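Starting off, we have a lone chain in the form predicted alone, written out as structure tokens.
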Amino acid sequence: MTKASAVSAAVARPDHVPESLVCDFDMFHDPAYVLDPHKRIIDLVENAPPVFWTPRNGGHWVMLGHAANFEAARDTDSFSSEMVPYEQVEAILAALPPDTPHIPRAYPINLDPPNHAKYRQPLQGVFSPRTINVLKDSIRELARELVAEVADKGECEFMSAIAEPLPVRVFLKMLGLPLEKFAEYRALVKEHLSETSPEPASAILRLQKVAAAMRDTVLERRDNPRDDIISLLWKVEIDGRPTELEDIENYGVLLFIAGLDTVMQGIGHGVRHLAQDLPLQDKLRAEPALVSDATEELLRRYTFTVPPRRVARDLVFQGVQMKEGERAMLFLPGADLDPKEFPHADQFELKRDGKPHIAFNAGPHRCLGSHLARVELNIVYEEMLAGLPQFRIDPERPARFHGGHVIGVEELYLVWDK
């Protein structure tokens, strides 16, 4: 478990930030956060301003309330996904020696409109409902197999037994990456997502390691295409020109990092709730048609991604003065626990009325893989409920978590009666 001593050093409060907007919160190592993330988030929602500044991790803004997140996510002119402006990046790359290794950029997630649309459009078909629906039978077969492997044991560490292998194996197959490198790939993703340094040089090195791990497969698919995403990306055009190796690596680092971590965390948070709510398990077993409703409410109740943004200009946002170049986090977990948007937001309501959650973000950067995620979540819940009796959290081994840009479940030990 993360210790309090790991909390980052506090920096001085800027002059334009009033004391009333300061909240001491470390999104990576806050002790209460890594002990029980969503409990800590509820505390923040109840006691912190809807937009606050924290002195931790170099100092940055946190969009906590729903209105702040929804507005900021859609205002790409003010809140940029380009942590270094696109033109500046292009100028730096152009000035590098010709033999400099390629510096991958996670496109299109790290681009603003209009460049964002140029790179997002080729991916639309890959993650369309029609494409993903073709995968349902194979995803269900894998989920059923993983559940069956632990059913007779009466216990399992859920994240390593089911939550991790299912979406990661599905996505590696979709991408066309070798399954035998599962452990190596997951280690790279964990290294990338656990890094707290805002320095560009640190991110560059991590992304280069990811690209290098994929390069042999990327080149092989160029010369010998198969039925996978990497092969498909070699055939598309970006703004009228054919893709090149650098484009495939830019796409690849994004898909690699997003596809190999986020869904498994959604599964972990959802199953943890089910393991603590035995009446809900019974209800869903009796009425499987309600699983999709449960999936949506679990996504709202346990939203887990925190996308970063760069303040692109001096502005007053919802009454808060911000300066160009500052960092702001779209704290989507707080948005979906905002009682102004969701009455009794801390409670799980299977048939919740009202507006939809923003677990998949809002605006132009709304998650491309949301349909795949929903399919995987629904299937995992269905197969867990069908293949196991009432499962509970092992009272001797409580769940462990980590913070960061993806709030993750590290370990989740389950038990059930054999």
Ligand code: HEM
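Computed from a prediction, not measured in an experiment: that's the story for all the values here. Rigid core (definition): largest C-alpha set, two forms, superposition within 1.5 Å. Numbering follows the first chain given and starts at 1. What changes on going to the form predicted in complex with protoporphyrin IX containing FE (HEM):
- The two forms, fitted on the rigid core, differ between these two forms by less than 2 Å at the CA of residue 115.
- Core-superposed comparison between these two forms: the CA of residue 88 exceeds or equals a 2 Å shift.
- Residue 337 shows a C-alpha shift below 2 Å between these two forms [criterion: core-superposed Cα displacement of 2 Å].
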Given for the second form:
Amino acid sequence: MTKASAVSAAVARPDHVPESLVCDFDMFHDPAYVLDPHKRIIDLVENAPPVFWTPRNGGHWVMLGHAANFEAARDTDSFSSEMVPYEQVEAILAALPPDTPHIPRAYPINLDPPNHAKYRQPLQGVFSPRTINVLKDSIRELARELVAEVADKGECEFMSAIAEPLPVRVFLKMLGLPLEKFAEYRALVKEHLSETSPEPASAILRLQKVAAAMRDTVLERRDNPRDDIISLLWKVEIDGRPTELEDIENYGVLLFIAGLDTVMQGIGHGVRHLAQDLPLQDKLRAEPALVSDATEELLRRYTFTVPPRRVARDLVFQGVQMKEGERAMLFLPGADLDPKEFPHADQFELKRDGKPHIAFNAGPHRCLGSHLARVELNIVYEEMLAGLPQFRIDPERPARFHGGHVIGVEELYLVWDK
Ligand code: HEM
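Next block, the form predicted in complex with protoporphyrin IX containing FE (HEM), ref. the form predicted alone:
In what comes next, the whole complex appears, and the chain from above leads the way.
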């Protein structure tokens, strides 16, 4: 079955949604989107309303314009991150038999204020630039090794050779998990990524496996702290109480979900652009100090996450009537390609003045790992440019993509002269 044929069935338009706000867009399987996601996004930005409703995937709102995303991201009273309300989740968990294995929850990403801050605050220090800078040398060493492994071959499938192993190794290093867990975590990442259905039972089982794979180390670090994030997490307090095993597992699962696929896809989108823009490669090789500007502009031009929200009350948002219980997607890639915010938004411009992108979102849920992500992206670009001659997309094997909450590069075949 091709991806195009997997487009979900359309549901009927609710009465309060005017025809003029409907745009037929399947964020998982839209055929033009999975062929070339950001090309399709530019098409949407040019032709769809800044807030639109799609009948696909059960019917939901899409915040397409920059202003809509920016405002909705900050308005947590109207747009909740709790797809199932917190009290309901806790009540379900409390009613389970006492011997039920712990069901990890990715707190704080799916919590609203005030609970959100209780779980976010302990992580702030953990992700400070100071903690992350300690990892820089080992990230560079790893990126260099991965590039060196393919350099003599004249070609590689970039996602499996570099984009995917790098963040997994960084995750293990950062949390202080043993390197022997590499194969196990790679397999868990693959399982996590290949699961397209949001069916709760299978998601719970997958997250339990992630938590189980770190349990021995988590307990070991409680008794013998080291210089890693698991040890730090044992020292923080959540709302005035010491952390427990379950909290550390929740955080571990959160970082697994939030920090692996995202970095991998960010690297994929960025390197795909570089592989198509040879003058940019030449410029960056000549002036490596410009790589950090390139990293920012690549994040803007190819913003790739689509965080979901639940409409928490009936409201009129930017002139649009929404009803409690509906779903709304913060379509951040559309925000960062909005020409009202970024002139010539479809162009890659190394030096853009002023306007920050919202690839890491805005508001209370703004990405906690953005500093780490930037370090990883910068280093990969630098090491690709330093370790390989001009690399290009293999003309015989075009890149393949998938849609979803993290728009991803599935395969990216690169070639270069040996
Ligand atoms: C290029 C890579 C990344 C991108 C584009 C990205 C993007 C995002 C976005 C858009 C959000 C907001 C989600 C929402 O509003 O629901 C977010 C939240 C978060 N990210 Fe990242 N992320 C990246 C890498 C990372 C890394 C490497 C980590 C840590 C290892 C991380 C940890 C988090 C956490 C903990 C949150 C939740 C914050 C909260 O809810 O308060 N992210 N990220």
